[in-house]
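Only one chain comes next, encoded as structure tokens, the form predicted alone.
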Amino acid sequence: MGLEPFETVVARYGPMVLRVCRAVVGPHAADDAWSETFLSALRAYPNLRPGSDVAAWLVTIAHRKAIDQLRGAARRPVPTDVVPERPSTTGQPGGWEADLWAALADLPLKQRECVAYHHLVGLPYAQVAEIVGGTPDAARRAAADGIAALRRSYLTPEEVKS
């Protein structure tokens, strides 16, 4: 059995990869990371072995592209102190996602990656550890610390109690 058409892979895993990119680099740079991920994946897809875990393969590529985005952003100068507000695409200014992305952005990178790869994609800790480096126990600890930090910083005290 051969590989399925690449456009099917994009349709199936595109939203998952976008969630990962948003969690790691934030909503503003996620589209670029997503595009770079699928461009790289398209080039490598013909050589992917049939039966490979496509989700883990794409998350690995997205991880590398997100790191490239973070490194590139750190090198680029910031032209202004005040960033103009972007119009909401949902009709609701701000929205709950903005707070969540801000809370995720405050996490250390390894915790952010482990939370994204395990809790958003559903990869087991062994695969998360292969992607970010380290052991499965360290990945589990980083994800747990990240979730605990999100509970403290993102949720209100009433939401934490429930």
Given for the second form:
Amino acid sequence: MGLEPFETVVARYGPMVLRVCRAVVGPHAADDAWSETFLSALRAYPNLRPGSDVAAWLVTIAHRKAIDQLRGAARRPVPTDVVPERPSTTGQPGGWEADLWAALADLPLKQRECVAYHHLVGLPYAQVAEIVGGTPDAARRAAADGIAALRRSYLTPEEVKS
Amino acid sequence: MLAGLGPADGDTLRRLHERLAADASREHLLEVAYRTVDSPVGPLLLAATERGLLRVAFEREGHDLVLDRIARQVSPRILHDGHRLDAVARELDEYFAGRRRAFDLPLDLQLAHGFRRAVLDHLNEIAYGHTASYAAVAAAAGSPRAVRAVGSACARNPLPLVVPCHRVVKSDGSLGQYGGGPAAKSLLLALEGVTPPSP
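Please supply the corresponding structure for the form predicted together with the partner chain (the preceding block corresponds to the form predicted alone).
To see the whole picture, the full complex is given below, headed by that same chain.
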């Protein structure tokens, strides 16, 4: 048995990788992270052992790309001709769940990653730990802390703000 | 709670896919590009390497099966991408509209080996609107007794239509087999002005 056409991999896991990238690097940088992830995966694909856990493999690549991007973004000053945004009074512009992005962006990186890899992808904590480093218990704790923080800041923003 | 992160909308994913195909093509990582086109003989799968057209497949062959086989035999670096196949799609359109009598496309014949490959070379010598018998093609390929082998070379032609195996018929004038089915074969011959013999 050989490898499936790469197109099948993109079709099956493309949406999942996009959600992960959005959660970890934010909605705007996610497109670049997604593109770099799949281009890199395509390069390595012929050497992937048939029967491998493709979701975990892609998340490992996406993780490295996201880290590169976050480091790059921290080093680069960001020139902008867009004035800072003010809160919308008409719901979520563009359909983005803006509050959720803000809440995710406020989480420490490790918590964001563990939430994304476990809750969005469904990877067990042992695999999450292999990808982010540290022990499975630490990954479990980071994901739990992240979810708890999201519940406070995202689900009930009124209570937090008042 | 995380439902707000998705489902990723189709437009975004389509745009990202196009960008991936373009990036991969530029970095020579897109080893096989494919798309499908509609035609009078049903949907056709077209696949091409950087060298040229690799495969034309009828729907009855199972497009997914064909792609799986290409992944094993050529490369699993396969993506859907129209651009590389624009010229092929255009020439096929012109052929089906009766405005084109010969294809002018770079071909990648790596899926045909040995005697089969030699047969394909001779098929290209059968002009538009003409037919040749399996026996005549066998003789032209230098193996007059290999009539059955010519039949199987035609049946397994990786590039039907473009390499015109539909122009090979039985010595008694009946149509014989065709990868796209007998109806497709008689439709193509009728398109080229060949009157199909009555069975």
